[in-house]
Amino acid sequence: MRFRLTEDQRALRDGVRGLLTRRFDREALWAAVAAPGLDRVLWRELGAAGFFALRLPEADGGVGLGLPEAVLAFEEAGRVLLPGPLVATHLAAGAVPGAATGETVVAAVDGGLVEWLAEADVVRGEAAGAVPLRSVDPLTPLHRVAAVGSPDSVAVLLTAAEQLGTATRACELAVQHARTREQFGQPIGAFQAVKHLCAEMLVRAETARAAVYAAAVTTDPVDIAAARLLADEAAVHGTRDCLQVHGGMGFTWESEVHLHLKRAWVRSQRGSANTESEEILAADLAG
């Protein structure tokens, strides 16, 4: 399939980067991990902006666009790993008072775990019993509930489209470290093990997003399920090959790197999607 952005599409796509370049750039990102906690003015912009209210009909106040338009937006926000609970506001836009708006942050159960439960003011799904965890990623705030439901399909393909954000970025700043850091007097991209690496992670990252695009076109749960299995490998992946690539830099606390790393592997386990999504595919196979 063949999946080429509109003008209005990129535009969309350059305009949510725009926010977030202004908004959650570099700075915003430290001070968010020195202090963790969820930003509620950044969290009303993106509503005003229509981040969560994409999908709503424009007869409800919202964008009226489609999923594929979504997944371009949540693209971006996994590039700059935005925090809080992007997918479960969004999903509950139109059925959720001041979802659409930013006014109202939504959490939901999801496969036993709770993203951001402290910080929502409502939460969809049976969170009694909730026991808090203590996360890898010190981003996403994480609680453990008995309650185990099926992850919906929009929800599973927004996930990829943020895992598909952090290869992406992974990539290039493995890229970027590989042609400006010297050994042996000259940048250690001329190496070809970091060639190699490097490659691997690029041809991860498209393969991944070709994917997520047809899907978001397509929206067949065999698709969405495709979908999430290679967004899932490249961000993870892709996060630890940029490791290898930055060698001990990236182990540090003041890299970015590990915070992609640590995000891809929360993501990855966001809605048991990696079990369900190789079930889906399994059972299309043997059909």
Contents of the next structure:
Amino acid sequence: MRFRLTEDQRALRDGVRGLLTRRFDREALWAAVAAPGLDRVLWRELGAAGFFALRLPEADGGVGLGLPEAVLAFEEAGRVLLPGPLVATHLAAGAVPGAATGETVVAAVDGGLVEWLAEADVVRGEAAGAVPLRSVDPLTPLHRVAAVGSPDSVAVLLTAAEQLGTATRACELAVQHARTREQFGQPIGAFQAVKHLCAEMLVRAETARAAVYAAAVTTDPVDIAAARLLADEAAVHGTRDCLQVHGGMGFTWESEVHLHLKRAWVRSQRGSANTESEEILAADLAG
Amino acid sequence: MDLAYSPEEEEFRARLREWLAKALPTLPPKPSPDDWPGRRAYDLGWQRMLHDAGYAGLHWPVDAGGQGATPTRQLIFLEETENAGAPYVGANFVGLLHAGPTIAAEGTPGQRARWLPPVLRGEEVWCQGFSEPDAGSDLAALRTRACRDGDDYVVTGSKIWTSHAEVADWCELLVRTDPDAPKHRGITWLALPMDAPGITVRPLRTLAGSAEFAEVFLDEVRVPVANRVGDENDGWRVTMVTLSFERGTAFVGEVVACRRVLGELARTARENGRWDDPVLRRRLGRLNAEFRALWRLTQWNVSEAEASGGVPGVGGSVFKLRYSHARQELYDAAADVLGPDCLDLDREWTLDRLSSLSYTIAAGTSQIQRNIVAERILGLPKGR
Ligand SMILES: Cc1cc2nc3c(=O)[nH]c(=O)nc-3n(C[C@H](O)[C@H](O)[C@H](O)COP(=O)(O)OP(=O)(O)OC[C@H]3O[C@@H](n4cnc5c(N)ncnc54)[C@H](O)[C@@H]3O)c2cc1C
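Which structure goes with the form predicted together with its partner chain, now that we have seen the form predicted on its own?
Shown next: the complete complex, the earlier chain at its head.
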């Protein structure tokens, strides 16, 4: 048993992180907020880097890697708030022409919603009669649809990976702020009330990490349900605590904290309801 | 990332299983929870069986009489023994998990030869005399005084919350040897024979009604200087070696046990109809997610420890924090499954619910663990 990242997996994670920090830095993030829309050039670059074709067999022009590697890549995407229907396009690779290379942008019905419907070239699922919402997340345009769609377990897991990235990033942002912001003559991170918020953020993120990575290895639906619940909790609760640590600054538009929080909210609506994941885990106990 | 065990590990598991199936039926009947001498004998007997079968001190270094097994094998051992319903480490806890590893790491060859084999053979019980009435979380504030007199230290003071003190042969004792030095620099680690003149043990009753720990009063107790492990005034560093062991794989068996209890809770809930309550059912579902994740976190920490040469890392604090609270939630859920029966002390889960309350206190409270996580992992500054 070696339940840790291999050298190759570390290299892959670092590679994706390098690409994303180069191509989607803070400036790009705020530019995207100011002018919503999908960056097709970036999308094709992601395609060229193998982001969408990661799990496609090499014989079909893919990278031939597995779910653990995909989870690492999506975690990185989650960290930097990379916009676009990433999960839907990744899942369409091999099935929808051009999805693997990033030529085609694919959206999908998921949980009564479609993300990025207007910008997509192809929409999978029953999207007829979709009505636009005024999306809470400035970086995720949303349409409401009647159909819920049956949740794909890989989509659920990749979403959990993005949530894990958000949870980790929220903890880092909180810690950075707590080390530099001073009140009462000392960094606020020296106050235990703040320290303990940060410690709990890390504990939730690391517990979720173990669950998400394990589910990527086993692909067991019960493990995936567990990963989803813990990653949602780590991201939604973690971004809220991150906001708290930032004080009034955390409630402003100009701080990026709210972008993480809102994206965590959007992702937690994907798949079936949280209660259904709980039922899957309950049924497993009774079985 | 690989969750599969190697063929050698699987073979180790198979042989262990086979042995457990033969060995466990030969165990004597379990003593009653209040019969401490009986429990001591039972726990030592089990350790002796492990020793004779070659499973004693699995995680100890070979030159200390252990098996030098990898953390993964230790994990398999704890998982299998728990699944088979084998006895807990019990009275052997301090010997195998704190005092023993400390002596193995810091003791002289003579000290290792004197103290380690009896622990492995199930002949001697150790207890841990660290906490004092005025030194709990702030352990380094301890005041029990040791003054040098010829070849002895003369020790006076008192210890508290000492688990198994009444049935112990030895106590790993922290004493103050230099009251003028900064508090972390004046502490020394001694092996105290529990039958030395001047020791009084007064049992303390826990909230569960049993006398699981005690106060230990020391009145001019003479301890040979030869019983000192590490240098004089270097006891704090020596102690930190032990504490990291404590937070390493100490809870593996318990996580396995909690997952079994969760299954039993579901079964009981189905029998008594509580399962039809969706709120309760989903709560059990969430606990399933929780304990699955804790198991994976254990495997993760073990893999990391293996890669770093067997040193338990800071991941132990993250784990302990999450686990101790999860355990309390598990038994709160058990109470909701049982309904009014949760007040019956003859129900196993009632006592377990009570004892779960110690998990956020013993071996470093949750608040202290959060300080550790925040300061040592996240690098947040210490408060003034
Ligand atoms: C079942 C059990 C078995 C034990 N067995 C042993 C044993 O065998 N040997 C041994 O030596 N000890 C043993 N202990 C003692 C245990 O290690 C101490 O109880 C523990 O370290 C806490 O110390 P305390 O009880 O003095 O509480 P205190 O330190 O007085 O803490 C009281 C409260 O104050 C909080 N607090 C204290 N300092 C801080 C801080 N800096 N920041 C924030 N909050 C703080 C604590 O978190 C806690 O909530 C045992 C305890 C229990 C419950």
